[in-house]
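Below, in C-alpha cells: the form predicted on its own, a single chain.
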Amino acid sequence: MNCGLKDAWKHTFRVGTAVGGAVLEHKEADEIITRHFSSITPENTLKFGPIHPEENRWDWKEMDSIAGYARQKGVVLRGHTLVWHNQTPSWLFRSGSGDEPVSKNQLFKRLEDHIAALTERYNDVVYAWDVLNEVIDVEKGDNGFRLSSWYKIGGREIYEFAFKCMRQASPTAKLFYNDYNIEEGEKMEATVRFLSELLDSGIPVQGVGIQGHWYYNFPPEETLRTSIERYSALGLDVEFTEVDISAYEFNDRRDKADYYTSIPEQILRQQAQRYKELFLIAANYPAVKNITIWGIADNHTWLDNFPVAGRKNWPLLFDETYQAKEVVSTLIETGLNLSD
C-alpha cells in the first residue's frame, strides 16, 4: 500500500510528528515523514531555552535546518512553544547581570522581542503557534495558574498579551493553548473556564491542544468525546498535539526488574486499539484540525525517560528498527473508508 496515514486522512485532519534536528538525517526518518506526515513540531528546538539561550545570543541551527526541511518538503510546522515553566533561560527573568528579578515591563518587553524573531524567521512555514504551554496548574498553582516565574512576574495578563502580541506579529498563523490532561475532570473545567474568559475578554485564542501522553489503557472513549465537544462549543480548533501511548501506566513497574524488554502482544494490541479509537473519534468533529504523534519512531522517545530514566518504552507507531507496526496500515485502511 503507497498510500500514508497523511494522505488516508486528509479530508478529516492533517497527521503530524515531532522531530528534533537529529532527526532529519536519518534516511528511515525522512522516509517516513515524506511518506506519512504533513506537519512537523519541534521536539525541543523552539522552545525559549534552547534558541534564545542568552539575551542577545540566539541558536537557529537547528531550527533553521527543521524550518528548512519543511519547506523543501511541503509540510507545515507547528510552532511549539512560547511561555511555558521550563527550559526557559535563567537571563529571562533577571534584571541585567544581578540577582534582581526583571521587572513587569522588561519582561513583557522580552517576550515582545523574543516573538518578533521568531515570526520573522519563521512566519512564512508556521502554521500554528502554541502560545501558551501548561499554565494551569489546579493542585499548587494560584487560582487555577502555576506558580511560575511568569505569573509570579507578569500576572495573567502577561498571558493576555501573548496572545495580543503573538497575533500581531503573525496575522495568520492559528493561535493554540497547549496542556495535558487537560481532557477530563477539574483540570478540564478551569481550561475551559480560562478559554471561556480568554475570547470574551476578545483576547485571540483561536485552538486548544489536548496533548494526549496516554497509556495503552487510558482514555476511553467517552472521555475523548466529551473534551473534544467541551472544548468545540467554545469555538476553537482542537488538536491532539503531542500524542504518544505508553506500554506502561504512570506508576506502572518502577522496578527495574520489572521493566519490560520488548512490549507484550496484549498491550500491543491494546496501544493499537487506543490509536484507532482516536482517529475515529477525532474524525466525526469538525473541529479537530491535526493529529500529532510525539516522535517518529520507538528508537527516540522522551518516554525512555519519562517518568522512568531509562526505562525503555514502546508508545510510537514505528518500531525502534522504523518499521511500522500493524495499526499503521489499520489506520491508513480506516481513513480511505472513511473518505469513500
Contents of the next structure:
Amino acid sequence: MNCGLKDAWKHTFRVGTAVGGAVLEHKEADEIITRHFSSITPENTLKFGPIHPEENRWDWKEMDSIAGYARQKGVVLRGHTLVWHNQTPSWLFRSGSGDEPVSKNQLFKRLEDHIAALTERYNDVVYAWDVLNEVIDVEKGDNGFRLSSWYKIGGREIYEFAFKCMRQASPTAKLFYNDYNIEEGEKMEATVRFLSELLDSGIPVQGVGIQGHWYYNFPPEETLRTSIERYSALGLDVEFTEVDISAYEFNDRRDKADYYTSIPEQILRQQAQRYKELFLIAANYPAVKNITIWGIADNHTWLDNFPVAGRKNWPLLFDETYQAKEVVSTLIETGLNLSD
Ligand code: GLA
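Next up, the form predicted in complex with alpha-D-galactopyranose (GLA) in place of the form predicted on its own?
Let us now look at the entire complex, which starts with that chain.
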C-alpha cells in the first residue's frame, strides 16, 4: 500500500514528526517524512538558545535547511518554541555584558526583536507557534506559574505580551500554549483557568498543545476524551504536539541489569493500542488539528536519556532500522476506513 499516514488521516488532522537538521540528510528519514507526514516540528533548532545564542548572533543554518526542506516538500512547520524556561541563552536574562539582570522593559524588547526576526524569515511555512511552553507549575510555582527567569523578570505580562506580539508579527499563524501533563488533574484545571483568563482578556491564544510524552499503559481513553473536551469547550484548537509512547512507565527506575534489550512483544502491542486509541479518539473531535510524533524512528529519541540516562527506549512508529512497526499499517487502514 502506498498511502501514508498523512493521506489516510487528512480528512481529520495533520500527522507530523519532530526532526533535527541532521535527520533530513538520511535517505530513510526523508522517505518516511515524504510518505507519512504533513507537518514538521524542529526538535531543538528553533528554540531560543540554539537559534539566537548571542544577542547579536543568530545561527540560521540548521533552521534554514529545515524550512527549505518543508517548502520543497510542501509541508508546514510547527514553530517550537518561543518562551520556555529551558534551552535559553544566558545573555537573554543579563543586562549587557554585566552580571546585572536585564530590566523588565529590556526583556520585552528582546522578545519582540526575537519574534520579529523569526517571523520575517519563516512566516511563509510556519502555520502554528508554540508561543509559550511549560509555564505552568502547580507544585512549586507562584500562583501556578513556574518560577523561571521569564516569570521572575517579566511576570505574567510577558506571557500576554508574547501572544500579542506574535499576533502582530504573524497575522495568520495559530498561536498555541504547549505543555506536558495537562491532560488531567490539577495541572489541567490550572491550564484551563489560565487559558480562559487569557481569552477573557482578549489575548490571541488559539490552541493548546498537549505534548503527549506517555507510556505503554497510559493514558486511558477517558483521559484523552475529557482533556480534548475541556480545551475545545474554550473554543481552542487541540494538537498533540510531542507524542511518544515509552516502553517504561514514567516512574519505572528498575535496576540497570533489568533494562530491556529490545522492546518486549507485550509492550509493543500495548504501545500500538495507545497509538490507535489516540488517533481514533482524536478523529471524533473536529478541534483536533494535528498529531505530531516526537521523532521519526527509534534510533533517535530523547527518551534514551530521559528520565533515565543511557536507557534505550522504543517509543516511536518506526523501529531502529527505519522499518514501520505493525501499528503503522493499522493506523493507515483505520484512517482510510473512517474516511470511507
Ligand atoms: C519538552 C519540550 C520539547 C523537548 C522535549 C524533550 O517537551 O517541549 O521541545 O525538548 O521536552 O525532547
